[in-house]
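Quick heads-up: it's one chain on its own, the form predicted on its own, in structure tokens.
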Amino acid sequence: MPLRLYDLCGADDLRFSPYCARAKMALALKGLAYETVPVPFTGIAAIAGGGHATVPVLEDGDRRVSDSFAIAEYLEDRHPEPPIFAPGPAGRAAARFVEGALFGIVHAAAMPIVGKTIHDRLQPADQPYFRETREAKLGRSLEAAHADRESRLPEARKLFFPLRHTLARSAWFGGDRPLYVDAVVYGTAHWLHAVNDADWFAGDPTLTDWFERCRAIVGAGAPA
């Protein structure tokens, strides 16, 4: 029986979650077959009898694991080969650092730009929840945040400099092969490209090439 991944969806089956994208790449890197179950925001609480506040949720027989990082660790412990973390505690710590940096810096800068676009691409039943929770974090309406998106975009693009700096010297963030740290960054890039038509990489061939290679990995590990 294949693994089952509960995957956030918007209208027209849009799969945009950065965290679900990370889990999919982790599964693909492990070479594991899986199937996805689309879940709207308003359907998360009902997953597996309730008790889950977010997706992704990975179902492996009678075992359920939530949170993308916890899923990656679960897969690493249950299926050690091929490894998706660098050896030792430092490998997981480094991936956790990248995760925190992306969320606290890139996601925070991008949400005012993409928030309204995400809202508009959700199923109608999900829109009130999304608006209420995101406007509370933004401290203003989605429309007000969206109004100055063009002026915010150049500064947001500058936040990708550390990524370019790394990939100029290495094929992957994992070094000579992709690791979960690549999945972490890919999830953020997938999220931005899925919900907004802006050129987030400003045409940078290094970032674009890496992103397309990650997409190929995830595509090759498409659900069974």
Contents of the next structure:
Protein chains: 2
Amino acid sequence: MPLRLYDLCGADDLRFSPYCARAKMALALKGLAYETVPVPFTGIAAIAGGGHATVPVLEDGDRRVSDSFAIAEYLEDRHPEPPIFAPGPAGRAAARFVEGALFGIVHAAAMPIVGKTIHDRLQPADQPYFRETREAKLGRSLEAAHADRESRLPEARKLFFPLRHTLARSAWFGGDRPLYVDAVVYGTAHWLHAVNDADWFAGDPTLTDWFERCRAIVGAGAPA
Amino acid sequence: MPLRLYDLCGADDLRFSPYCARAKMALALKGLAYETVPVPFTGIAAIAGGGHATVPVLEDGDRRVSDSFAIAEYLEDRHPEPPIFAPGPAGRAAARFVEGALFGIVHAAAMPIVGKTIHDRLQPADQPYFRETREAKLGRSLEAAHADRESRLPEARKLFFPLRHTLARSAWFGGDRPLYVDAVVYGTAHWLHAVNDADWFAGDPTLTDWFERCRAIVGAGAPA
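Got the form predicted on its own; any chance of the form predicted in complex with another copy of the chain too?
Following is the full complex, with the preceding chain placed first.
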């Protein structure tokens, strides 16, 4: 039985979730075949009979694993080759730092820019849930945040500094080959580009080239 | 001949530079004895006959190495045990990401908060250089930035999210033992606390405990 990934979807089957994209790149880096099951936000509670609050959920026979980082660790344990974490506790800590920087800083700064666009690309049944939860975090309406997006974009782009700083010196965030840290950054980049046509990388060839290499990895591993 | 570190100093011999603090923790992690030579900003150009634009500068006999990251790599090459980078290109890339996140995001957000306080703690001869270069970056006077500091502090604290996220799961940024990535974060934490009495970590016990453990390492290795 192939691995199955419950994968967030919007209208027109748009697959935009950064966390699901991370899981897909982790699967692709492991060379594992998988199929995806599209799930809207309002479908998450019904996955596999209930008990899951978020996607991605990876189903491996009778086992189900939630949370993108936990999925990557599960794959590393079950399929050690090729490794997707640098060795030992240092490798996990490095990946956690990158995860924290993207979630706590980049996603936080991007949400006002992309919130309304995501909302508009969701299935209608998902829109009230998304609006309510995201407006509570933003402290204002999606529309009010959207009105500022052009002025916020240059500040958000500055937050890619650690990405440029790293890729100026190595081909991958994993050093000389892609690791789960690359999947973490890829997931964020995928999310931003999937939901919003802003020129996020402002033509930076280092970021653009790295992103294309990640897309090729994920595309080669993706279900038909 | 002991290793010698040219170390930025303010008035009353205040040693506040984040980059010099990183070099000191790297030396302490290696268990290497060193002496420091205090240098004000306006003294950097005269170090060892000239040719250096920044501190720290590490002097090892006839060799001189500039730049905190290059100093850490030099120490790793010359004194491999104990290692202060996780192995291979992945370890260097992980340290570069942390360096980039702190320089490009945390330092950028902190400078408006700490700029005037640093200025006031410098030797008088350094103050015009510091004011001119920092006000050019800030786009306004040190005093104007200082007036906003209380309102900016909560936003700056949010940028510590990746620190908390990592230390919630491992004792050190290096995983189960301190590595140069810890020195990178320590340097920033030292800088913020040395120049400004703001409650940067807001009493967060995870950050505070880690910082005290770093201080103990640096203190144990410091020149008398």
